[in-house]
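First comes one chain, alone, set out as structure tokens in the form predicted on its own.
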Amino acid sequence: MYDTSDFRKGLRVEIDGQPFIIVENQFVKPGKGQAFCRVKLKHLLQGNVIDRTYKSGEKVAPADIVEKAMQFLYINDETYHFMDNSDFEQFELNKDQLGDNWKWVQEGMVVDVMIYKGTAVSITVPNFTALEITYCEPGVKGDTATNATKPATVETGAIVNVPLFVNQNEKIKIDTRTGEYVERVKA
């Protein structure tokens, strides 16, 4: 069981039989009376986001929740495909239940699936990924008198901000974390 002073973002809990991860936790000292924590949960199946408020000392489960490394296989339609290279289980997750992740996947890639009694429910993507631009306009000469950026669409059919002088057809590498630029990757 996890006690309030436990609370802390990312941390998975089961509340009412369903699977929840904290997304943001305060905790609140009033002047006058007990201490208590604020926290926003976010369903890892139906992807809500709910409110909640718990007494200093009060204690939630731990969710029944199972990570594994697996290898990105193909997308169907809107359907991923991922499979545990140990024992070759494979598992489909939609879109929906990736979230911002599917930016990043790549075929072959190994990324961490979260397993909630038996049934995949979303994703762990490594912090850094290369990606190919497919497409950016050409820079424009002279224009470099700030950072600037430009939108360039990589391999996956996201679109990262990118400086002036990144070219198509180049790798870069991306914080999947914030979706950020980080360098062009040296061939």
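For clarity, every value in this text was computed on a predicted model and none was experimentally measured. Positions refer to the first chain, counted from 1. What changes on going to the form predicted in complex with its partner chain:
- The listed residues are P126, K42, I65, N167, and the one at the hinge between rigid parts moving between these two forms turns out to be I65.
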The other form holds:
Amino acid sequence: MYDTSDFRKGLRVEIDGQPFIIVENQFVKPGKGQAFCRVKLKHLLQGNVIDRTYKSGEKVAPADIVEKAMQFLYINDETYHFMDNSDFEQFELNKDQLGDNWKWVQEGMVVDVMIYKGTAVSITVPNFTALEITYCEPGVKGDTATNATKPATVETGAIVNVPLFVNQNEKIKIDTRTGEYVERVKA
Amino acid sequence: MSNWEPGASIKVLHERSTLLQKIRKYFSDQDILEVDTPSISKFPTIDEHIDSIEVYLKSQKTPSYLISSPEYHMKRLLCFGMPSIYQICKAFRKDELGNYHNPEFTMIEWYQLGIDDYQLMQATDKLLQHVLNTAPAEFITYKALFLKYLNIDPFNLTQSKFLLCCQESGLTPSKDLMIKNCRIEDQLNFLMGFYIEKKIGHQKPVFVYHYPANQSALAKIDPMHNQVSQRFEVFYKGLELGNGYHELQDYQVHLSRFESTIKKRKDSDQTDYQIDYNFMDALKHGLPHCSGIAIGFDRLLMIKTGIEDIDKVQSFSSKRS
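Please supply the coordinates for the form predicted in complex with its partner chain, as a counterpart to the form predicted on its own shown previously.
And the full complex, kicking off with our chain again.
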């Protein structure tokens, strides 16, 4: 069990049977009165934020959550399969659970899989990844100065806006946090 | 991560020094004597919601304590015959850590002989005007404050009124405050700390006086209204700056308050504390008529510099020490 003196940003706790992460923690002690911790908590699966106040010293259970590095294996019927390389245990997630991350996972990629009570619930992908463009309009030579972009489909099926000079079959680096094109990757 | 650098900038450390000098000069200009009492005491402060940090001198079985306030030692000096005194010292409190709290902080403790709480509020107002250039303060009773900001009477608060008040003010109370038979003073402190404190004193300091008798700590009970104590607090820019009393003198009343506090601590599974018999002996000898206040120096500096994190006004807060 944690008590309020363990509270800090990033601590994962279980409240009313649900997993939350502390996003803000404020210590409040009025005058000669008892001390409190006021915390903002984000639901680890649903993302909603709640506000709770704890009397100093109150106990809170840790959330039964672990994060493991796993390799992406394959997609089957919109189900994404991952494997823990240390013990070869496999986990699966559906496309909804991946959120926007479905756009970036490719064979062999190592991602962090969050496991809540033994079940995989979400993944975190590396901040940058390189993907090949499988389709886009032909490039405009020499047009490197303007900010104009065009849509390009990459190997995972995601669509990314790229500068006009970029061509089909080229590899591009993408910031997975924003989904934005960063640069061309030389073969 | 390396933490060798101070939390405060060089500019803030200069301001810290200037503010300390200014306060010392203010007191010395009024012939108030600076004293210097121990940081380590054989006995802890008896306060329901303050935990003292234990220290072990030699390998003795019973701990000594870092002082949570120099109050008992300074009052012993007054009992011994010292005139009005002040001290700027470190005070230590276990588990108090946040944007406005550090387990070790700098306190200004001041005792003025022969005056009551009203006169000490006036004197403190002058001190604040001098060191922070504040406008003359406002004065409001605890009861009027709750009526003004929450429309509730703190001396007549029911459970349903409390919960309704929380709901209307967008507050989520902790579980212990929602159960039946919970103590009204805990609910009032919650409302004070989470709601009222943030709203008061933005233009000028606000002195809140006549705290309920059950929150009197070591203040006298008002002889005219036995529901209220002669305790006050001062707030400025949403921060609690100081806590003052028309000091209790009676030996027996001290004893019964300490015993009741120790019982409350026991009932809530807190560390069992012994009464400081040196302090009790001094009281038996006699504490002169006086009023006293403790002011958080780091918070004065936070206000002076506009910095909202205590770590940024101390050289090395507990994050870095």
